[in-house]
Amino acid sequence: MAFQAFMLHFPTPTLLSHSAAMKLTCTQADLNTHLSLVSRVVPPRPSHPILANVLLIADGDTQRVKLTGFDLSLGVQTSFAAEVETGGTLTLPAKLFGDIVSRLPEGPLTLETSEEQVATLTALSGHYQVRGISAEDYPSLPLLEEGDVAMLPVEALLEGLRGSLFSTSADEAKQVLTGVHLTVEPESMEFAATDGHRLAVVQTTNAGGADGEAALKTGFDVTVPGKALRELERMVQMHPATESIAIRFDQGQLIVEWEHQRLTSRLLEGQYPNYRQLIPRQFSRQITVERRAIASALERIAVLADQKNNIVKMMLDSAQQSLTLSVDAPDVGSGRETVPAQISGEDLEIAFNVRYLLDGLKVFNSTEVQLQCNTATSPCILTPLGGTKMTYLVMPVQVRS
C-alpha cells in the first residue's frame, strides 16, 4: 500500500524506449564504479521486488547510460558515456548485477537485452545472462518544479559534512537527530549535528553560484538525514563538480544535482533541538594541547579504555603545565600517558569517552586544538586553532571516586 501510494504522488517517469532491447559497449570500471553508486542505495528487503533493480537507461542521442537507484526516501543517479548501439530501458537485480561485474576483468563489455527482458553481459573471459524486469513500473525519482535554490560551494560543503556527519545519532526513536542540520544564508552555512552526548557543528562561508550565477537571497534552514549526506560526500569525492552543487528543496524533499550526478533525499520532520543554547559562552580553565601528541596518546589508551566501558580520565596540572591521560580497567590493567600543554585555570580532574574525543580531533585539520571547560560536569568545547571554524561539544561522563 506504501508503495502504491507513493507511485501515485510521483509518477513513473517517460522513458526513452519502452522497449527492452539494447545493445552497448562500455569500459568494466565505468559499469562498475557507477553500478556500484547507485547499488548504495537498494534496499535490502524492498517492499516491492522491482526496488531491489537499478534501473538502466541506454540513450542512443547522447551516447550514455544513466543507472538509478531508489528506495522511495533516497534516490541515486548517475552516468556515464558508452557506445550506445541500440537504446533502451531494464532494470537488474543490483546485487546480482553489481557482483558480476565487479568480479569481471578489465577491459571492454558489451550489454545486450532481448525482448525477454534477459541481460547478456559479455567480457574478455566470457559471457553471463542475468534476468531482469521491466521499467515501466519503477518510479521515478522527485522533480522540484518550484522551490529554494542554492548553489553551495563543493569545498565549504564537503567540509562541513567531515566536520558533523561523524556525530549524528544512530537511534532510528530520535529520528530527527540521525541528520544534519543545515543552515544556509546568503554568505555562510552552518552544519550541526548531536546525538545527545556531542555536538558538532561547523561553520563555512557560501560564495554563492560560480561562473556568474546569483548568490542565493534568502535563507534556508532543513534537516537532511545522515545516510543521504553520507552518499554525498562520497558521489561528490568519487566525481567532482567543478566548483559548485545546485541544492533544490521543496515539500519535504531535498534535490543535490551537478553534471552528470543527481541525489534526492526526504528531509527529516521535527523540530531540530535549539544546539546554539547548548554551548557555553565563558569558561574558567582553557588548554591549548598539539592535536597529534593528544590523539596519538588517546589511541593507545583506547586500547585499555575499550576493554572497560571507554572512560578515559584526563587531569590538568596547571603548575607542571601538562595533561595526564589516564584508564584504570580492573581485572585487565592500566595505563597513563603525559602530553605537554597550555593550561590556563586551576587543576581539574575530568572524564570522557574516549571515543567521543577521538571522533573529533582526527576531523580537525590543524596542528594544534584548544579544549575549554568549567567543571568535572559541565560540557566541554573542543576547537581547532586556525583550521575549520568548527565547535565540537563533549559532555563529560562522571566517575565515581
Contents of the next structure:
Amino acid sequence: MAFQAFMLHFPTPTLLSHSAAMKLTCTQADLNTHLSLVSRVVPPRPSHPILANVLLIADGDTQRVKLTGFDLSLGVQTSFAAEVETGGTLTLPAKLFGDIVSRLPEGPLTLETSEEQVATLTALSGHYQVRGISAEDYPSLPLLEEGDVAMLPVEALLEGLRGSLFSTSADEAKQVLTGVHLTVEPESMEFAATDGHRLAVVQTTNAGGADGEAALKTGFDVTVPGKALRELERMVQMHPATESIAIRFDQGQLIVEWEHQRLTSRLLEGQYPNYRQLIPRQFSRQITVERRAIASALERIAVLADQKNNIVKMMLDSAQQSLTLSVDAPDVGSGRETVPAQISGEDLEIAFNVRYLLDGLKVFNSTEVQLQCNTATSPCILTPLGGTKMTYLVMPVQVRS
Amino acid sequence: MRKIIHVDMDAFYASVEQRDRPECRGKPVAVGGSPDKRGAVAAASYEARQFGVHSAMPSRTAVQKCPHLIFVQPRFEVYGAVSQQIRDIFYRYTDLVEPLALDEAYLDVTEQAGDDPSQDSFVELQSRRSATAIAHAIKADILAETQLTASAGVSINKFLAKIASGMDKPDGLYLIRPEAAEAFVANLPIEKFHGVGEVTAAKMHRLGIQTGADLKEWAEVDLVAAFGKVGRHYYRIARAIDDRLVEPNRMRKSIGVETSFADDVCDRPAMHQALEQIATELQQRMADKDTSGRTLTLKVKYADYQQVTRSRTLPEAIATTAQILPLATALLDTLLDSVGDTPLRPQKPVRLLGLAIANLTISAPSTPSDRASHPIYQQLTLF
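Mind pulling up the form predicted together with the partner chain next to the form predicted on its own we just looked at?
Shown next: the complete complex, the earlier chain at its head.
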C-alpha cells in the first residue's frame, strides 16, 4: 500500500532514458565508502525485491554518481565525484554489489551498463558482471514541499544526537520510546530520549536565522526513529557539513539535507511521554565529582557487576566528603572504590544499574559532574558542569532484603 | 509396602484464632480481609462453613451468606510459629516429612511402623506400632501442645493418604487398608480425586467418567490422548497406584510473582505494563535462586473472583525478562481476546495478575547463609 504511493514519483526526469547504456569511472575507495553508507539502510528481507537494491544515478552534467538506499521508512542518499562518460540509471543488488566492491583492490574502477540491465565492473584485478533491475520501478524518496525548517550547526546536531540516542528503548514493542523526541523552538532545539528507566535531555541552540528560512513562528515537536538518527549521526561524522544542516519536518516525515547527503525518515506516531514533569526541581542531596574519576572507577566496578545484575551501590559520606562505589556479585567476587567528592546533604546508600550511569558519563564532555537526588528510590539527576546543556535522569534500583 | 500418613490441620487459621480469642469460640469466624475492603476469606471456621462460607470466597459474599460472621485479620506470623510446632512433632516420629503447606504434611513411617499395617490396633508397642497408632499419637501430641485438632489419613501411598485425611474431618483418623484400596478408589466420585480440579472433573463427566471405577475402564493411551501427560497419572491412581516418594526438603516446584491492583483494571496497556514489572521481579527471583524453568504460567483473577491460568512450555529454559515478557504478553492477549474486549463484550475488570515459572531446572543448592543474604533488586521505572 505504502509502496504504491511511492511509485507515483520517479527519479529526476532530467536524466537520460533508463535504457541508455551508462559508463563511468571512479575510485574503488569512493564507491566503496558511499556504497556501504547507503547499504546500511537496505532491508535484508525487503517487502518488494527492488528494495534489496541500491539506486545508482550517474549524472553527466554534474559529473557525480548518486547512490540511494531506501526501506520505505528510512532513506539515505549520497553522491561522490566521478568521470561520467555517459549518464544513466540502474539499480543493483546492494549486498552482492557491495561485497564485490569492498573486496576489490584500490584504484580506478569503470562501470558500464548494457541495455539488458547488466552492470560490468572493471577493476585492475579483473571484471565482474552483475544483473540489475531497471531504475524505473525504484520508489523515490519523499519530498517535502511544505513544512517547518530548522537550521542546526553540525556540532549542535551531533551533540544533541550523542547526548540522547543512547537512552532510546531497544524494545521495538515500545514504539514511540524507540525514537528521539525533538522539540523545535525558534531559537533552540531539545533532544529527549527515554526507555522508562532513564531519560536524557539535551538543549542546543539553532543557527542564527538571519537568512529568514529558519524563522520559525511557533515551536513544534516530533519523534524520530532512533535508527534513522543513528544513521544520520554516522553520515554527519563521515561527511561533515561546512555550514548548518537543514532539518525539515511535516506531520509524517523528516528530511535532513546538506551538501551531497540527504536522509529521509518517517516519524513515529503516538503521544511521547510528558518527560519534563518527571524531572525533579528540588534535591536534598548534591554531589560534585570529577567525571573521569567516577567514570573509570565505575568501569572497573562494571567488570564484576556485568557478571550478575549490573548493580552498583553508591554510598554518600558527607563527613569524609567521599563517594564509595561497591559491587557484590554472589559467587563471582566483589569490589569497592572510594572517590573524593563534594557532598551536601545527609548520607545515603543508593543502587543503580552501572551501565546506565556509564552511558551518561561517557557522553558528558565536562571535567566535573553533578549528581542530585532525594532518596534511594527517587530519580537521580546527572549533569555535566559546564559543557553540553544536558540533563540525565536515572531511576535507581531498589534493594529489598 | 509403604506406610504413609497425611496430616491436615482442621480449619487451621480459623482454629488458631478461636483458640486465641475465646469470644470467637463456637461462632462463625472468617480469617481474611473485611468486606468493606476488597478482601477475601483465607479460612473459615466450621461454624462458618455451615453457612456456606469457604476459603477464597470474596468477603462480601461471605457476609451475605452469614451476616453475623466475625472477620479476623490474619496473623501469619502466629500461624507460621504454630506450623513449626507441628513440624517439630512430626520429626519426633520420622525424618521423612514433606510439608505441603503451613497446615499439612506427608509423613513416611514405613521404617517406624509394624510390618502389618492392617493391624489396626491401638496397642502401644514401644518400638513397632502400627502406622495408625503413630497417626493417633501425632494427633494427640498436636492437641496437647497446640490445643488444635488435626485429621490424619493413613495408607500405602500419598494419593490414598491424602484422600483418607479428608474422609473423617474434623479431628478424624481414617485408614485405607492396602487390600481395600482399589475398591475404595472405584467408589470414589471423580471430583474427590486429589489433583482433579473443577475443569478436569467437568471434562471427565462429559466423557462419562463419574467414579474411580469409570476411570479404570480407560486405557492409558486414551487417557493420555484426552488429558495429556497427566493422563498417565490418572491411569495409575485409578488403580490406587502412586509411586511418588515423600520428599523431605522437597525442591521448590515453581516461583511466582503476583500483583493485585488497587483498582480493578480493564485497560490492556496498563496490564501489559504491570506484566513487565511482574516479569522483571520474577526474573530477579529466579536469578536469586539461580534457577530457570521451562513452563510459564499466567494467572488472571477477575474482579468477580473468577480465576484463569494459561501456561506455555518451551523446549528451552526461560531465564531472562526478554524471554518471559513476550510469552506472558502473548498468553494475556490470547486470553483477553478469547473472552472479549469488544464493544459488545467489554473487557472484564481484572484485579490480579501473576506469573509463575515451573518445570524448574535443577541447580546446585545454595547454602542457607547466602540465600538469606540475597536481597531482591528492582529497577525502578520513570512512568
